[in-house]
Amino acid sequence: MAYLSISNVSKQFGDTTVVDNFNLDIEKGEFVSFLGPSGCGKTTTLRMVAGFEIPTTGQIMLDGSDITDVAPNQRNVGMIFQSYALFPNMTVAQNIAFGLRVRKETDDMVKQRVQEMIALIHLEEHANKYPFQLSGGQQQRVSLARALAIHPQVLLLDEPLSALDAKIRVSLRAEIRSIQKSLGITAIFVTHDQEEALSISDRVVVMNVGEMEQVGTPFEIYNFPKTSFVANFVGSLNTSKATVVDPAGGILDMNGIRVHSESGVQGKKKGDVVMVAIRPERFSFSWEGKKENVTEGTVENITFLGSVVRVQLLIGGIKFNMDTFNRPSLTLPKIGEKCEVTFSSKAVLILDD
């Protein structure tokens, strides 16, 4: 048995249905991460195993118990908000403790327990200092400290790095996977941010108005999308549809460009039309060394993105992106040249819908 089931969970508001019969089971230690745009449900979710809010239908286990109904105090969870929500009144050693001391431990126990928090998070010489003194980012280490001090059963962790900027929420990210790593934890990690959740999570359930639309790990996330908003919505794509020629073969016609897959032809008949993912990244320079597909295309726009350059080319009447590594030694087309790029029958997916 899992060691935190959420079972055909949905809640509505009203007439609106914001979670539609979710089912995830989470094993002991495991780091989940739920992806998804703002108003898809994640956060609702999120509250529901924290309880702050009841499922209209469905039922949340943990630890072979029923908490579906137990109220949020009686749970033993630990939550982390993005406002950091530490009260402003108390110290940084008084934020970590209040959860102890709600529950009546002893002095000595609160005291240990807080020191061994604040070496946790690295926050020794400031201990004494309120919230107003520190940076965004310590004040969120604070925060996962006072969840983590209660011992919790599960961490849940409700978009923390949203309000920090961009090298913080780098480095505290992966601070935070260290630090669950090494206590052995469960969590819940929301977020909108796919590389957040690619970047830190064991799996990765993404969601759509209400429901799941995939669960995996990030690998198979990333490069097997099931749907095309799984696929739109984790990293770029390009994406056509196309028609079965040979189902045996994997052979689709794009737009008057054969193509060859060994994605999800299987089961297709032929005259099926299909919808088409390729990433960027997937296509190459056909003097760079030929794959299966090799096709040729006009090139419409090149844009310089750093450490990858972006070729867009024109195949077949079809707008496609090509993603290459800037190299100093990286020989590009000009704007209207016609050149051939490349990609393999791996890199073509079938989209379920």
Given for the second form:
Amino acid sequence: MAYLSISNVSKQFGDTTVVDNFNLDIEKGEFVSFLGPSGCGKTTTLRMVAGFEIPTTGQIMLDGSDITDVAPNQRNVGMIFQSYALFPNMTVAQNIAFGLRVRKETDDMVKQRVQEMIALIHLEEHANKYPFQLSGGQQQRVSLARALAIHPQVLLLDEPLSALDAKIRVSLRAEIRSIQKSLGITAIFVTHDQEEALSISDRVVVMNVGEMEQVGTPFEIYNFPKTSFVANFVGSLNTSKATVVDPAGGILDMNGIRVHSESGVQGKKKGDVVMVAIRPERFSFSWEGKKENVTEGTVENITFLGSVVRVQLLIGGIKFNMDTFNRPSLTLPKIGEKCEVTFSSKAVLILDD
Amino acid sequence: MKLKFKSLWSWIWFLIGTLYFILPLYATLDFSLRMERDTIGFKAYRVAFADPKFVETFARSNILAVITIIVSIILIVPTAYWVRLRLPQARRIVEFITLLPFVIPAIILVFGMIRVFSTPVRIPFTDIILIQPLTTLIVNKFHLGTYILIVAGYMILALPYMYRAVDTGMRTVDVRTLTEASQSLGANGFTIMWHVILPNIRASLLSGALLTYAIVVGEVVLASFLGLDTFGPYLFLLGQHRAYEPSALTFVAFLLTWAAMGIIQLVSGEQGQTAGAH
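Next up, the form predicted in complex with its partner chain. The previous block was the form predicted on its own.
Next comes the full complex, this chain leading.
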């Protein structure tokens, strides 16, 4: 049985269904991210695990116990908030000690645990400072230490990096992941930032309008999106309709261009229309070597994005983005020029919807 | 040039405003120092402070103020907290109720209270008394019922100030998130209130308490009609029979108010720092 099991959970506010029949099993020590746009129900699901919202239907089991209706202060769950939620009247050490004091731990135990936690987040010299004397990143680290001090069974992180600047965000997410791995704690991380979710998680749950769209490893989510929502939400993508020409051979007709897909078109008949997706980085110029799915396109625009150059191509009347690494030896066609591009049959994804 | 002209006008208006407030106060101080003919001295203050009635009424008003403040905090803090956390839709109604003392004069309030609480509660259509009137509740010659009534009245008069102060304090700290953070760490309602909410709104509580204090100590109508010897009616009576002592006491009252304002500034400044970046 899974360590944390969310079964058939739905949540309604009045007539609005915010979470609809959510099912997920999380193993002990796993780091799972809920990824989705605003209003997709990811935070509500997290809040149901924390106990701040009671599911309208369904059940939440933690380590074999039903916690669906258990009060938040009776669940052994640590939570980190976007706004840090540190107690302004308490120092760093007092904030970390709060949960232990509530549990009536001995003074020696509290002192020792606070020191351990402060060392864990490398804020030894700030122990006696108040939250307002710390930077955003430091405050969030204190919040992490405070949540971990009580030895929670699950750590819940509600967009903990959203209020931080880009550089701190990257370093802190690595720190969170490293601490989570070293302690072996089960964690659920809510974010709307796909890069964050993909870089930090063992598994990602992509959510949309209260429903789970896809669950998988970051590799699966990025490379094999099952729905057009996932494909579009995670990374940039070219999509187009195509007609099945040869179901067994995976041959499709995309606005007059013959395309071979290795992901297969099982269950489809000749003449069926399917949604095809190709990531921009899966295209390459045919002079670079690969000779599969070769087609001609007209360069409409070229944009430099630092390490990547994005080439906008018009292929068979459809606009496609192609990303190629920016290297000194790179030869680019001019705008308006025709060029041959190629993409492997593995790059052609057939979406469910 | 235009800016300098504007700045000059600002200073002129500031000066006029200052004179408007300072001159009457200066006149009161000056008058209070001239009890002895052709000499400036503190005789009015000595006489006023030496009056045992002053000590008695001032002490009584202070005790009533402290009780009013404590009971107000016990009632208003959980109410404001609950409205902010669980009943945001009730906020307008609660705010409307808290503003009622501004539109209902104290005289109406006291007559209403006397009418309701000085008559017994009977079983309808009979003469059987169910509850004796509150004003007849006397313990060892101490009119407990009347004191309960006056504290309740003071609480109503101070409600707009106390509620607003507490509510503003709760707005400056994110009450909901702090509550949820405390809950996730295992805290119960009492711990959250005592260790998290109250310390973080202490400046607001203090300003609400000092405003309540100012209202209670100077209040005349409720005390007069309920027949209690407090500082407000004493000062009023003194003003009708004496000339210099009321001026002296008025000036002292001003100093006390200023001291209270200073304390509010000091504490809210400190809390502003601790609660600043959350």
